[in-house]
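Have a look below at one chain only, the form predicted on its own, in structure tokens format.
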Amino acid sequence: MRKLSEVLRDWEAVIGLEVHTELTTLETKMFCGCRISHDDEPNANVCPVCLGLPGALPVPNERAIESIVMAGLATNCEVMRRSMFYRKHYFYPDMAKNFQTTQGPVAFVMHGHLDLEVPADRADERPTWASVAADGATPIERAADGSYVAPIRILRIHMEEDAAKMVHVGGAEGRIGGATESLIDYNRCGTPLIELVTEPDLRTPEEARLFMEKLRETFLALGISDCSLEHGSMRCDGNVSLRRRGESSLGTKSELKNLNSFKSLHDALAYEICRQAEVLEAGGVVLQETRHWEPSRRRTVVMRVKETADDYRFFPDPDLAPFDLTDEFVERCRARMPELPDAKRERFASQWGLTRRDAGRLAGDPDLARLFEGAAAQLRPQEVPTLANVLINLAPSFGALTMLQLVSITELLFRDALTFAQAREVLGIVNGTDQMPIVVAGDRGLLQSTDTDALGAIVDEVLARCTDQARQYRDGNRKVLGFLVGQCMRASEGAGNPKLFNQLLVERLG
């Protein structure tokens, strides 16, 4: 099978994703009362509704709809204003009553758009020459370091109820292939799960994971969902398809499942356009199927040939009467939409002067957004770069430092009181207590002297006594420096900055 990089030089990939998100931050499920958890005792949440019993009739979650519309409203969709629930068929032990309720050919929300900022070191997968979108009419342009941004267009966005958990007993990797028994349980069935729909103009794995990884910050900063992949908050599916570069038409689709992180996603994308350019290649034929990703093996296998809308036997539900939604329910979404990530780095990067990907990692976790706008209101302006760097580099190591821990650390690296190694240490010593760095550095002789007066007398002690070294710098030896700045430090008894020393020297040096 050939690397990907050498099948995207003659194929183009069709990619489209379809991303499942409960809203895990809600209360109770989509239809009934009972409480969401993903902790309790299996069955412990259910009720006549969301177990199907005969007689039992839903009613909707007001607060599931008004988190849809704001999903709606941060990816720029139209907001439907009258749209319905439908009945989907199928038979299978995770919905007990053998069908799900979800909504039909008009969502909530639909017609919206996301751009995709792919960065120069995530950006090799799509050929340099490739430099038409996916919906063949929108050019991208590469700025000089090799990024560009993509328009991705949203299809829908519409409202379900998340199905039963089963666990299959026995079986490699958790399939039902080969189990000796399936457990069910029904709490997970009946939580409300928005579903949104991508067209199909993602072109490299790559691209596909900046996608997830993008929605997942726009829903944790809505605050809707804990976007979970290792616990199934968060799904993927997603849909490719090959066509011969400069082809208009699109070829066969195969759908990919369990997709639970980003890696996965990629991978699984990876290896299936790599082995439907196999089969083209050899004169075979892609069929419409869903295939099942494994990651122990790394590869896909068939789980089924593609049902059609038909298989479903879709209808209007007839116990959920039609939903026309108000222009006052609309705005008062919008009144609740908090600042979304792409502004909050824009607005990061302007305020502090940090640079964009450094920004954009800060304003992705609203936690560490929360958290640094915190310090850095405690801080010089000046400080607040350094900050950053110990919330991105050094916290993610820690899990309990409190944000006044965070601002002593950043005020003693600032004025290099400590390195960053001695900075990883005390942090290791005050995490989960209320010890303020400073103490425990000034404690345990971490503490570096800055006072150059003082260091400046070992600078020319060292530079009295180490006169071949010094003739060696003026020479041309810049290596020697390292080598005076240790003596310095030999002599100061490990209490200076070595960066202090090192300017020192320099400059007496000329």
Second form
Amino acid sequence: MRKLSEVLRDWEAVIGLEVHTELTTLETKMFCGCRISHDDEPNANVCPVCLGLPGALPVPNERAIESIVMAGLATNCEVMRRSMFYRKHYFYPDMAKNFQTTQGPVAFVMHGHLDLEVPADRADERPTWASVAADGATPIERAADGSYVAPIRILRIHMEEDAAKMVHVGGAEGRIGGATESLIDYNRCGTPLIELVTEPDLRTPEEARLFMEKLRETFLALGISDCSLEHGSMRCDGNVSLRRRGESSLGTKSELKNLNSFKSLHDALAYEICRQAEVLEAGGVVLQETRHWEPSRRRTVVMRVKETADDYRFFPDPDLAPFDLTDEFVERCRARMPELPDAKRERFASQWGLTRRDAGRLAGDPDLARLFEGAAAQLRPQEVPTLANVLINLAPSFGALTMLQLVSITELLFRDALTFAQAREVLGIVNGTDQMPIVVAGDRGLLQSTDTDALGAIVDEVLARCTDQARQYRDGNRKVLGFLVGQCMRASEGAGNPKLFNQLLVERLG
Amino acid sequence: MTSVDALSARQIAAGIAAGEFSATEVARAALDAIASRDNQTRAFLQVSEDLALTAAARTDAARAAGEALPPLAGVPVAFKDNMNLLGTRTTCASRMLESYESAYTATCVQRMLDAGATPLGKLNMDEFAFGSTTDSSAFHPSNNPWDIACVPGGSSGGSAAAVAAGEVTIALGSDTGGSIRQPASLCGVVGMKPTYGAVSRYGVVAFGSSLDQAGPLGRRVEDVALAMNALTAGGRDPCDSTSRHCEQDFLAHLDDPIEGRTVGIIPALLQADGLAPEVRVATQAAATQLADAGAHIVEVDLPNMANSISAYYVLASCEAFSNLARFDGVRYGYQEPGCATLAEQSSLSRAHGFGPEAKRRQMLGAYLLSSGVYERYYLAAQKVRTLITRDYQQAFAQADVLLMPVSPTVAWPHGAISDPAALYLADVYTISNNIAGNCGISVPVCLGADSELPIGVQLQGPAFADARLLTFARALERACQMEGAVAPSFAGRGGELR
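Return the form predicted in complex with the partner chain of this protein as a structure block, the form predicted on its own having already been given.
Shown next: the complete complex, the earlier chain at its head.
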């Protein structure tokens, strides 16, 4: 198979995503009062409604509808004033009623978009000839560094209920075929799920990955889900087809499943694009099929071929009256929305003088952003970029740092009392305790002196001892300065600040 | 010595409150009446003796403790077997659910119990409420107490038969296209289909969710009104998102005069082919009786009613297909033994668990909902639904209630009509009421001049005018000689109260 970069010179990859997100932060399921918790004993959180017992009726969870409206507002969607639930029929025991309650042609929110900012280091998959966005109108202009912005349209976000979890025992690969026994856990059945469907506007695997990252950041900020790809509370299917450069009609697509990490999403799409190119270039045809990503073997394999469209016998659910969402309801949802990552990033950048990249890293993770803002409030403004540095480059290695510890380590680093390496050592000690970095660093003798008089005495002592090196420096061998700084550090037993030693040596030797 | 069947619900509750007899004695009398009558009517699928005696003992204990008794204290009631009641099976008269134990209690059942009623058991029906004879019960047919060679009607045939034979004072039925009103008419009792949303559907096994409505059957309008008080007490049911608050005292205006109020009749309906002359005569006589009571009779039209049967069988079959999809034998209900695959197990469990009519309706629904077909039928039927609803609005702008037949004929002998389509057509007078979500009631007015079998006439009212409907029903009842009537060959047989 040819490499992705070569394939994308000749072919345009047309990619759309379907993203399912479980609203895990809600207390109760979509249509009943059962607790949402997948960790409990199997079938602990069930009732006549989510078990589909005869006579049981669904009652919609208003909080779930608030969540989907917020998701829609955050992705620039239109809130549809009247929408309803539909029944989608298929016979499988993971859906207790043998139909899934989902939405029909009109979803709660529709017709949105996200502007995808593709940074320079992730921009090179997109061929330079692809210079118009998928709407056919918006030009994609590259910045000097190659970064660009691509608008990605969102077709709809609709609400549905999740299915039960099935475990097939004794069969091959955990499939039902050949299994001797199948176990069903209905704890997950009825969990509210929102499905976002993009238009096929993505053009590279990297854009798909960025889109997912951005969506996850947005939903995390809204607090509507824990958004765990690993545990399946956020799941993504990718649809991809190829067409020759310059063509406008769509090719046959395949649908990719099991994309349970950002890397899998990227790599599976990259593989599939190359595979389809190989098929097409050999004169073959791409079949409309569902393919499964095998991360260990780095390939997609056929799950099933779609010869005919499934007939789900959709029709409006007569147990659930149509929803007429009022302006008041929508405004209440809007008022509950927190600051979104994009706005937060811009604010961090302008308020604290951070780079947009650092600001973006902090703004994208609600917990990190909260920690940052809390700690920043206790620091002087000029110290805040150091705090950002700590949070981005140091803190991630330690799971349990408190805000006060972060404030303390930032202050120490800002006044050069510790090197970065020493800060890492100190944080390793205080992590998970209530000890303060400044105390630990002091106890361990790590605190670098910034007392110029005391350090000056050490410098004088070293220069008196190392006369050869001092002469070499004066003769123009600047490299020898490092040796002299090292001597000073040794003489101070590591307690002096190397930058200050450097400065004092240069002064005295100059 | 009086038989319990001679007493109204109010008399029973009052008698218990006054200490004339105990709730336990009433329960034992009802059990005795069932024991001596049900072998002929075959109205019951289960008699819940333990539940009845426990509930009665509780009522007696409450009285002994000096507590005020609830309005239906000790009144013998029974429930159509599509209503969940803890401690009983809910079979829907189907092999599919033959051994299905209720996992909870339906709201409408619970509200009757909360009003003090004594639960005597579960009543026969057409399988999953598909039918108008009760002959499609997977277990046995039920018989019309006025002539046990005849059907009691359906699908709530067990409910109507049990009340008509005096086995219970009040029964609950469910009505998707006439399933309370038609058997009430054929058995000579009062049967009310409340406004859609007035009574919770939670716990009533769904047939056509947008059409189904539970309601009471009794031998007196007053008993039905008392049951409506119980069924709506507490307001809307949070477990049924289509239910509405309509709690009120339905007795308060029961005896209001109808003088000066208007009753609409639809001349075209009375000229329809297939309407038995004795039913036409009885309906016209009822109009005269209401006029004699001071009502104005006006002629109105429901022009789209001719399309109601087609629309109904599309909508109801689609919903039935969907609602019955859950019965696959995986977790409960009939499970075909010895199957190799899930698909085989589901298919054969359904093939052998459902009877012919249940399969016919589901296959029809599955076809009508398939892509390409859905647009032509389901969407067209929804448009007809809108037109019929609009017709009613116009008719009710001219008349307080409408008067019409319930069934084109009196009860017929078992097996006399075997063509399903002929049975579907007999639903013409009742169906459009469900389509529009209005309220309707069948009131027994006389015995047929030719058949000597009961004839009921139907009153229909606009949505949430259930109390008004009962006022007119009571006016009609006063003018007729059928109040409290027990089918003659059963009256007083067993069930004596001390």
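Just so you know, these numbers come straight off a predicted model, no measurement behind them. Positions refer to the first chain, counted from 1. We call the rigid core the largest set of C-alpha positions that still match within 1.5 Å between the two forms.
Core-superposed comparison between these two forms: the Cα of residue 504 travels 2 Å or more.
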